[in-house]
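Listed next as structure tokens is one chain, alone, in the form predicted on its own.
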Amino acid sequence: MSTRDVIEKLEKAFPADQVLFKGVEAYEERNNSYLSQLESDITPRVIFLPKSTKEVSEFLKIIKPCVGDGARFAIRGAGQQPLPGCANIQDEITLDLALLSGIQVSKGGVSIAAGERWGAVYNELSKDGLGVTGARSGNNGIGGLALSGGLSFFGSREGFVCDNVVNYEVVLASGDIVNANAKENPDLFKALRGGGNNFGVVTKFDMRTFTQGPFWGGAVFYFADQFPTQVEALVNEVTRPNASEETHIMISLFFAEELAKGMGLNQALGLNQAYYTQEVEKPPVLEPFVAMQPQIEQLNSMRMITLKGAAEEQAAMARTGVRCAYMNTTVKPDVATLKAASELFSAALEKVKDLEGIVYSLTMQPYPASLLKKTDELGGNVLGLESATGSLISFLFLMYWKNRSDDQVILKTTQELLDQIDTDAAARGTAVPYKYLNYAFTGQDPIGSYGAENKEFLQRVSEKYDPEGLFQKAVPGGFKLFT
């Protein structure tokens, strides 16, 4: 049996505004609300829409017999990573989980379905004047996030998006619904803490929550001059023995041809999104990353402000429907390393910065000591990262742009920046193995980053759990587990 046999079998079991074919306006409309146009780029032949997780069940046993005539899916949360093909399949089945719904708070937490975003979720929990460790931007899905590491305002303090589940609940491979947590299948519960989509289709997250009101934080632009400074005072702030758990600290590099424009500034800038997680006006630890002169005043958003408004912020600066990549790599918070990045970053900017709608950006954003700490007291997860080994710092290059044609040579030029930034960091001995899943592209293996002994217990538990290899085989999107 075919994809052509499954397809037919969802139509007969399904009613038709959950089996879209292309052509159909909300076929159009759910393949176009990808974060990235690359992945809108990809057409899948039909996108299925289960509305419960007994729904999720039967698809897998439907699709599930159709594997070794080549049949295909890709899973999609929210559609926020960028990467081409992890959400998104063409000509095979997407199996959109987007009318998964449901937020329900209870004491001490929260269970999320799988077709939530993160803004909703903040919403509900304001009205108990409630956080979680979530998403920065509001637009984003629970899963990308929940199943691949995580970063949240609150990571100094709180750990990993994925230490903080509690439970997940997961359609197998078989289409039995299981629990992974501490006590119940705890293998996969760990493997799920960073493996992505390699173990199942996760249909509900339940999550800690803990009492959290308003706080001190926005976003500051300045002169690239200034960048240097900046640095200095990112790598004093994470390598201090008594560094403050409250903090949550970017600072970014970026050049934007819409704002170059309307300024008349055609040079990158600096940009600081600095936050306190407590309701501290002005604290002093902030100072040296948002008091910097001259800076733009007239963009200077530093306030008191909520968990659902600072994730509102977050998701104005990002942008939907464009051409858009990450790439990321990781190092030890080394001044002369931060620097010599920041150098080859202008570098490939000259080579890109005339391209229309080009925005280009390099953050540097830390994994504190306190963050790493996290992973062990609640529970372990998979990235392998160590709180041994002291603070770390995440490059991420973020792209946007509109013309496919220029495709080749942005991904060329970012990928050959990474190369220079791996080698420099090498060299300096202030390399680190490890890339984030959720920030990766094509190329890049994270999961091979998380340590051969992670990976092989990341395939162990894959033959126990699907044990025929549906989500390697049938499911290509992502990064899989034995390559």
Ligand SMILES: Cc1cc2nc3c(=O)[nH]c(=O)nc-3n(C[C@H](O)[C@H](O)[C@H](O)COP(=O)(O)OP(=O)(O)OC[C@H]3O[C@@H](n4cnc5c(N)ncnc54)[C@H](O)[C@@H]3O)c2cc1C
The other form holds:
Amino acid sequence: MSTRDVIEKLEKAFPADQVLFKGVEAYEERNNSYLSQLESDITPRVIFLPKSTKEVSEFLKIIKPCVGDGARFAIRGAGQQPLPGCANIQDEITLDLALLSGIQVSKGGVSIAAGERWGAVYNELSKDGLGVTGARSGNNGIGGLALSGGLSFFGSREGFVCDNVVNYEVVLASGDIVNANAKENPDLFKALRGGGNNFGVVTKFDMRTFTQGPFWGGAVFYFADQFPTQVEALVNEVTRPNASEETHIMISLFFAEELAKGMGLNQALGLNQAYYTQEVEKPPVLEPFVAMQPQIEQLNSMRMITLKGAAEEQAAMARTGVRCAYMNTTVKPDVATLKAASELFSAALEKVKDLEGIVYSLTMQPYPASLLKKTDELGGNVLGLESATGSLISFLFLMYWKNRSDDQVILKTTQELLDQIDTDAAARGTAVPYKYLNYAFTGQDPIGSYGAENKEFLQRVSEKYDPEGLFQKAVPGGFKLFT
Ligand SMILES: Cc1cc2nc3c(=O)[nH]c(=O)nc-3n(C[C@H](O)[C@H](O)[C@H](O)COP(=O)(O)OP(=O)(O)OC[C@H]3O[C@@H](n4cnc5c(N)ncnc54)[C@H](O)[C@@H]3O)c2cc1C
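The form predicted in complex with the named molecule is what I need now, so please give it after the form predicted on its own.
Whole complex next, starting from this chain.
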């Protein structure tokens, strides 16, 4: 029994609009709706769209007996992680969760079906003056974040996105539907907080909510010669004792062909995205990140903003239908390390600056000590960061480009850049093994970066809940546990 048999069974059991074949308009529309063209270049034989948790269970029961004969599948949330093959699969079956819908707000929490996007969640919560830790972009899916860590506007105060999940509804390899929370299946609960798509198909995420009014924030653009001063300000802010738990700051160095052509800014620019998550206008703590001069005044968007508005602004910054990739690493908050990284980035930029459609950026975002401390308070995860003795800085390398013929040069350039930065940080004693799964690319090892103990724990949990290794063998995309 092979993939073909699985597809025949799906066709018999479900209507045609849930089993989409290549060439059908709805198939093309779904397959072209990934964030990155690298994912859309992959063409599954069939896209299956379950409408309920029960249908996910039926799917797993159909495919399970065929795995030995080679049947494979991918699990897709919103398709916003640009890692090729993490949520799509060539010539096999993509289990697309888009039709699992529903957002229920209850006292202190919100229950979110796996096919929703954060923007819709924020819309619902804003009616009651509530917030939740979710993606900064409203267009992002739930699963990619809530199974991998997850950074939000409120991270400094509320912790990682995954640490704010209080219950996962999961369909296991057996087809059984279980809850994973602090009381029921607590080992699975912990494993899902960072373990990605390795344990089951999560159909619902129950998350804690908090009161959240409008807050101050936005973006500021400036010239790259001021970036070293911004690095100093960032390190100063995240390393000072009693750093504010209301700030969320990302500083980036980037080049965008569009700005180079449109505004004649043919150079790398600085971009700060800075937020203070209380209703306080122009909070002094953000001044070093927003008041630099000169800046590109017409692009300054600092203002009082709602969660919904902030997430819409972030979504608008993303491109669609173009080639996109992320890579990442982590370091200690050391000025010399950050400055060296930005110099290495500037050198790498010269190699890719002329590629058509290029956006090339290095974003430095803190993992403040207060965020890391929350992990224990909220029940633990597998990221291996709780023992960090202070804040950390994540480096995200984000790239967009137009042509497939440029894939190799841009990916190789950035892989080399990453190696140089890791080597430099290691020499300075400021390297940190952790790699964020959600921002990782082929060749990186986020699961290994959680540390041997956490990896072994994840392997044990997998053997317990998925003894035949369905999610290891039959779901090859993403980052696996036994490699
Ligand atoms: C503009 C922009 C802003 C962003 N902002 C943030 C941010 O603020 N914070 C942050 O942390 N990241 C951010 N990201 C990264 C982005 O949120 C992620 O890449 C995220 O993974 C997207 O989730 P998704 O559900 O769409 O993932 P998909 O691409 O659908 O899937 C990603 C992985 O998760 C697995 N998966 C997804 N859903 C499930 C499920 N229900 N059950 C089992 N496995 C599942 C898939 O198999 C796949 O391996 C941003 C990205 C962009 C483009």
